[in-house]
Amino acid sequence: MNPPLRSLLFVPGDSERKLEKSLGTSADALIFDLEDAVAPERKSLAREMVAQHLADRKANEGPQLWVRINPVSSGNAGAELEAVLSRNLAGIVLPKAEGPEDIRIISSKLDELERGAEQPIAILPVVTETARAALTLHRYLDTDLPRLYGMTWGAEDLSADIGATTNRDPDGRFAFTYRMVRSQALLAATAVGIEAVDTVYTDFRDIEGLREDSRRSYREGFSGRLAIHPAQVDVINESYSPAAEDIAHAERVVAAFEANSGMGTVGLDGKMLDRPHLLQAQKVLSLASSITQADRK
């Protein structure tokens, strides 16, 4: 079993600088970013360089790499797609999303373009981007969408469409909306059976905040989380990976329940545990094997 993706670091596809460097960092995916890090007179260089850089990369070597296109709605993003198409590239991640037709007219465009390839090419959407799109999440199960790695979320131009001044309390933490589609966006993607993937922590030099939030969202049920900073790779790395101590309690979780075959609920450390206790356990060491196994490859 592949482990989930745990950090995406998004790279400028316009930085020839940016570009090469990031193929070094420990990152678990590279998304060459071919929107918003881009200026519109600087796109088709963008899609240039970033097509290069697939076609010379070395089979199975490193990150996997993604590019973020255009929206559906640019009308650029099929013309992107023909572009960035290589057998290098793993994953496309679609902003803007408004629901699961876009899925599908990426979906389709990309079987017209790889004609049955053994590894499909996955995508990860942005589904909360707009008031619509934050509307539409419950359509995604009810959709068969077998390319769709996974859901990630934004607040960024989410505030921008809703017309609010500001996304974030006086606290700084995000304000009620924020929180909310973040949490509809987690139960979708569960539902789904999908990877939900959080956002991104954009004071890039604030490593315990992020490190103290990564955990946080890990806790919660997100498998990863997007970068905008090479230096955040190795704290969402460590962040989203089980602990020592989780992996320690989960051992003894599933010792108690193999003792003790047959029955519904066992005794630990003075709580009495039952089958969803054992169905985590059983996740986190899951989880933590698959992680041991592709960082020896």
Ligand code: COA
The other form holds:
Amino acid sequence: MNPPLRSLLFVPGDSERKLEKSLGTSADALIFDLEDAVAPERKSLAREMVAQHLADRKANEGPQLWVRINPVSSGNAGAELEAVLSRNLAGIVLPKAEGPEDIRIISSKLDELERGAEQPIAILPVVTETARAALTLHRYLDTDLPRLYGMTWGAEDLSADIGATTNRDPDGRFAFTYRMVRSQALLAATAVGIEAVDTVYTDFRDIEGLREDSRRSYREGFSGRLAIHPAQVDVINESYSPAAEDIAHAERVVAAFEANSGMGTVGLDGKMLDRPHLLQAQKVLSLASSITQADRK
Ligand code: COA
Ligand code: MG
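Could I have the structure of this protein in the form predicted together with coenzyme A, to go alongside the form predicted alone above?
Everything in the complex follows now, all chains and molecules, and the chain you saw is the first one.
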């Protein structure tokens, strides 16, 4: 089993310096951006630069390479896919995804371009960028979309769609509407059986805040998060990997069930454990071993 991507670092597609620098980070994936990080008059330049960086990539080592294209509604997505297609391209981030039909449009374009590649290009949509999209996430359930890697969410475009002047409460955390759509993305991804990828932590100088927020997000069930600055990568990788004490605890839970085989419920440290605790412990151990096998530190 391939471990999920923990850190996915955005890199503005029109910045030679950042493109160069990003390749040396320990991000699990880079997302070369053609959308909001690039000014409209530089979009075609960015497209060429990103295509060149993908083509120049030599060995299949280092971060996976992903590209954020422009939304289906821009009318440019197809041409962008043609331009950036490369055997080094691992996936596409689709912004402002309105629903499964947008994923189908991108998938069929990729089918046409790829023709039976060994490692099909994956798709990670941002599923909460309009009120309509956020309200209709259930439409992803019972669809057959094999390229779908996961779902991620964002608060900036949604607050613009709503016409809100802020998406934060006075104490700095996301306001209820944004926490709600975040939970909906987590539930929808789980129900579909794909990864839930948490959004960016915009205050990139606040590394301790990022650590706390990411640790909480990992415990809630997100498998990774978007990053905007190289300084965020190591903290994110660490936060979305089981910590030594999580692994030790999971081993004790599994051992307690093994020592009481046939029992649905066991006690450990004065607390009751039943089947969900066992499943959760097994999940922690399997994630830890897949990260070790993939040799990600
Ligand atoms: N990818 C690669 N390199 C990056 C980077 C990124 N996302 N963000 C910063 N760097 C580099 C800088 O170029 C700089 O390198 P240098 O010293 O060799 O010039 C170094 O890291 C330190 O950067 P710093 O000065 O701390 O930040 P900055 O002011 O240059 O940039 C941002 C701040 C937010 C503009 C920048 O981090 C960025 O562009 N992030 C990505 C934004 C994005 O893609 N958003 C879209 C999704 S929300
Ligand atoms: Mg945006």
